[in-house]
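Next comes just one chain, in structure tokens: the form predicted on its own.
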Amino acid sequence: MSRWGYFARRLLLAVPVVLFGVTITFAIIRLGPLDPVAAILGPNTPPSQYARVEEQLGLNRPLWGQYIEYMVGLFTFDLGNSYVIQENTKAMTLIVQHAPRTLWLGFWSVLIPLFIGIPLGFYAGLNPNTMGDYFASFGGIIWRAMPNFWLGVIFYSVLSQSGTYSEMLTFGLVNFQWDAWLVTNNIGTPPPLNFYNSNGTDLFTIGGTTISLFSFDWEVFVRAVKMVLPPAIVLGSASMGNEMRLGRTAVLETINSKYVETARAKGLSRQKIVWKHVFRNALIPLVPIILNEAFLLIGGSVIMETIFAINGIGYLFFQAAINGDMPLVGSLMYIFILIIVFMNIFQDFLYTIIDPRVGYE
């Protein structure tokens, strides 16, 4: 099989699991507890009025009638509008809106796995035995086994607290405000994400659309980088340390594989030996574990949103589940399916960068 024809079927067979997951939600949000009605009239509702907005919003239609609407709307992107969140406001602006700041905690929740846990695992497993191999599997043994709900908790608490407590850590001759440095006062409030802006200066119209220039604004870019920083901190604790863990062994395995010995007894260099041969090789199994933490990320958005009120759509989604809003959550459902399944084919597409030998077949 090419490698087209490999990914068209990949692409076919991912259309039944995108239906067979979104038709799962929406049986479980129609059959489920979820009560939008109650949610925008209250408990105590008459029983003429609960079945006048229950018609309104059109939950008294058969329940096939209402699934079919569903599809069609979700196929279409019309997710229909909030019932609850924001009454008549469409679900997709409302995911505009909030996806900025899950896109920024998602990010740097990203990098600081792989910029702190794969090197230092793989540093681990090139110097074995080694106190900073003590070190490394130790740090990454203790970020895994802490709950990311707890350490969240724990993090906030002490942040929000830090002026209570020491303001000041003296380095030799240097006083260093930690904690005006790391998070301001503003921990616990949405990070600001208009860095970059129109400055006024128009460049040229196309088609009646004027393009600008923009001006980037360093002091509102690293307070939203220290606002971030702990969320992201605590939501990549876990893929930290899974990477660390793994990239130990990773390089472990590859490094007394045969063709590692039989380069070293042709005379090549360990700096070519480790670059060419060893991490290449290494990041294969690393692949997996990489991307699979986008799902915890999703899940673990929604935990880490609520504490820190970063205000995106792992926030969005919470309130929209306790709040009974069917629409907005049956939208969020899909769109966080799309994101798996594509993270899925581009795993497979991954491999064959990284080991040409892995085969489609």
Contents of the next structure:
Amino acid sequence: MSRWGYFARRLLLAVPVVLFGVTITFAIIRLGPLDPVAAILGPNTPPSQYARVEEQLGLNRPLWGQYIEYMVGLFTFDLGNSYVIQENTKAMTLIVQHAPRTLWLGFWSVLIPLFIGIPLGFYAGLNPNTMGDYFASFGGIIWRAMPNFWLGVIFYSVLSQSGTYSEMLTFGLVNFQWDAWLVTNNIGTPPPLNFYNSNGTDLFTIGGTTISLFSFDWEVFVRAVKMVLPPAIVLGSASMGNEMRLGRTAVLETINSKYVETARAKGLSRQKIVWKHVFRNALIPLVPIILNEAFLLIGGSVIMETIFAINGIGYLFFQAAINGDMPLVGSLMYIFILIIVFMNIFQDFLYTIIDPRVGYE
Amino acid sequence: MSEATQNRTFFGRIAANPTPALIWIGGALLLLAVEFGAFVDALILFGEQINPLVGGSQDIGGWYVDTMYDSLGFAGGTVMSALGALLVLAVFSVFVKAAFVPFSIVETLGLEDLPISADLLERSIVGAVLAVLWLILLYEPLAFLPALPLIGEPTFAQLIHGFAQTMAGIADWIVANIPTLLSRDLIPNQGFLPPEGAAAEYPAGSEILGARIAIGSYHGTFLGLSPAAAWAIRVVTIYLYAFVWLLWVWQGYKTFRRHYRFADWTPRDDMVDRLSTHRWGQFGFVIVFLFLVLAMFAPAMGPTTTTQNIYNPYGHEFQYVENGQVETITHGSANLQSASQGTPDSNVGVMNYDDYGRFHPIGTLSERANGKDLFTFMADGARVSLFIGLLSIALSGFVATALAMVTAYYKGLADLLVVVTSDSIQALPGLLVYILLSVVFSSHPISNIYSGGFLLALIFAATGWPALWRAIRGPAFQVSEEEWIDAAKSYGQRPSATMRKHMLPYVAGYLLIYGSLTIGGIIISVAALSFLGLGVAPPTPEWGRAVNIGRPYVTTVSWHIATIPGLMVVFVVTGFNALGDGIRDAIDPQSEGSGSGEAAAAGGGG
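With the form predicted on its own already on screen, would you show the form predicted in complex with its partner chain?
Zooming out: every chain and molecule, the one shown earlier first.
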């Protein structure tokens, strides 16, 4: 089968997966014992008002009618109005409002593990059974087993008392204030994301014409990065451990393979072997792992956003779920399902490009 | 082993050479006897947890029927209700047949010649009997039989109820009257130093089987030792007891291997040998063992009981000394006064006594949790985590294995259907589905069973089987390509028999690997849910809730509340992962380093 035929099939298979996933969500929300009318009105409501709201929301119509309407709504991205969180606001508006902070958090929690986990894993693989290897491997295992919610709480508490702790550790020599370091910021507030302004305020003139470029506020940018770093490190902790372990085994496997032996036999320098033959081949098994983290990040962001008070979509989902805001929960689930399914297809696509030996099965 | 003994059955071989088996059984009975009271107590506890399941089954069934009628109209509702009832009956009849009917009904009744599969027929008979029993329990027709020569109006349900009560009475008597080695009655740790001049009124030590032996001067504690020492002695004894059991089980395996096994060598011997040199796996085993014993012996582990500490603190009193006077106070009031609130004045930390002379091995909780003892909380919480983990792994493992057998045997469409279904379930983001389902079912009768623990186990089973199925699909496919499967097919063996006899044994080992690798993830997820205030409902303890309670105090003197439970999660999860690694390397040494299992290991996703 050709590559494109394979992907046509993958895309075709994705349709029932998305449909079925959304149907499961619908079944949980509508068939489950959750009563959205009671969630809106609260307990002790007169039956007449109850019936009125029920009719208003269309919840008294036959279930299959609601199902078809729901599915059509989702696939035309008409996601309905929020019931409880912000009444009569479009669910899509709420999601667009909350998404940037979660994306910012997700971006860094993918990036940080990449630049810490993989080098550490490769180092351990290139120096197997040394003290450094044991230290890195064991550390990675423990680090990965740490529950995010607990690590988040510890990070949050220690950073908010960083002055006391740094003095304690250095016997009073250093007083390191995390919240005043580089730029000032509060711990436990959402990171500001207005460092980029596409309307442009920076004007400068070249040869008589005034050019307006987007403005970039470095201070706000540094603050945004600094504030997102602790939750991102915690959120990426599991990925970091995974990438480290797999990086180590991948390097060990490559370094013991025949072509590396050949390269060594023909007298290539160690540096060249490592960078040209080992490094590139060892990256192959890491590709699916890196993209798989999307699962972890989407789920884990709920907890990180709750602990660090970042009002992103994870936090929005949690609030919507515990308040019985069905349309919002349904739309968020739909978007998450889409992201995960297409991430999977993209991962396979990338995999076949990087490693042509992978079969189209 | 000689030719003659090889042709006997297992029991035949034991009958031929009974001494080693009798020695082993005698030792096991002795070990059981010293703990018989606790064993019966655990059965009572289990019954108490099962009770709402039985009582709630009517509610749950009613909810299902109502929902179906509401949403599908009369015809659809009737069809779906009938289908649901049939499904439940089918599941129960398979289970009851396998567990409680050791003989063949078909042969007993002489029905072998009927043109229908024997298994199906047997299950139908069991199902029919169950259906009749069920209807009797629901409608109680016996109540309408006036000729019944029994006193009063005993319905069938009442008869069963009466029987259960008698059994419970016997069990209660056993618990109350037969001494148990590892109980707080035999090794008590609650006591006080009698004030000057009252030493005669409050003699030192506790009564052990009628005798009073005292080394220290505390009143009421084991040998008059300090509460801390008495508690430590009890915990060490419990672990010693569990360790002796472990050795005895190992001894039993060796006895079986030496005297009663059919073959001199099996591949399993090599697995055991590989595991016995796998240090990392053994490290995991030790941690898992510590955790299991903590969970199993939770009622005797804590310095106080869960009833006194958590469920009914104001219904239990104890004595303490204040200003030279012996005073009495309820556990609840004393707990409130000994809460850890983050200031040195109001903090009971690790290895500390509170103002009432009670010992707290890892401190107390904060005022939000009424200052309960953290160790008792953690020990009981270990039970909850273990229950949810094991039950959900068992359920999802069962589903995954059954599906793997079917998909590997039939391939094609069956495989495609399961692929799409499992892909759809895996496309749902895990933690969000757990959150959603816990919220949706939070007021449903099913969430009353084990404070929602049962519901959580079901949720994790329903969302967890695709991953397990994915993991064992490959090995199952490999086995299905073997020649002996072809041979079995052409020989005319039934598919279910082929799957069970010729495919399952090769796949079961993989299930063990992935089961132990995923259980850590389940423990983390359960803790994460209770951290968010969902899942296991208070007051039933759960580790994640302790972290949430201790959140404001991490940087204060009351750091123990959040830190110790978190560290315990880390250790237990690492232990399960290491054990899984060990089992993997033992069962499938070629897979070492290929990394397929590593990705499945539990990460801190929650």
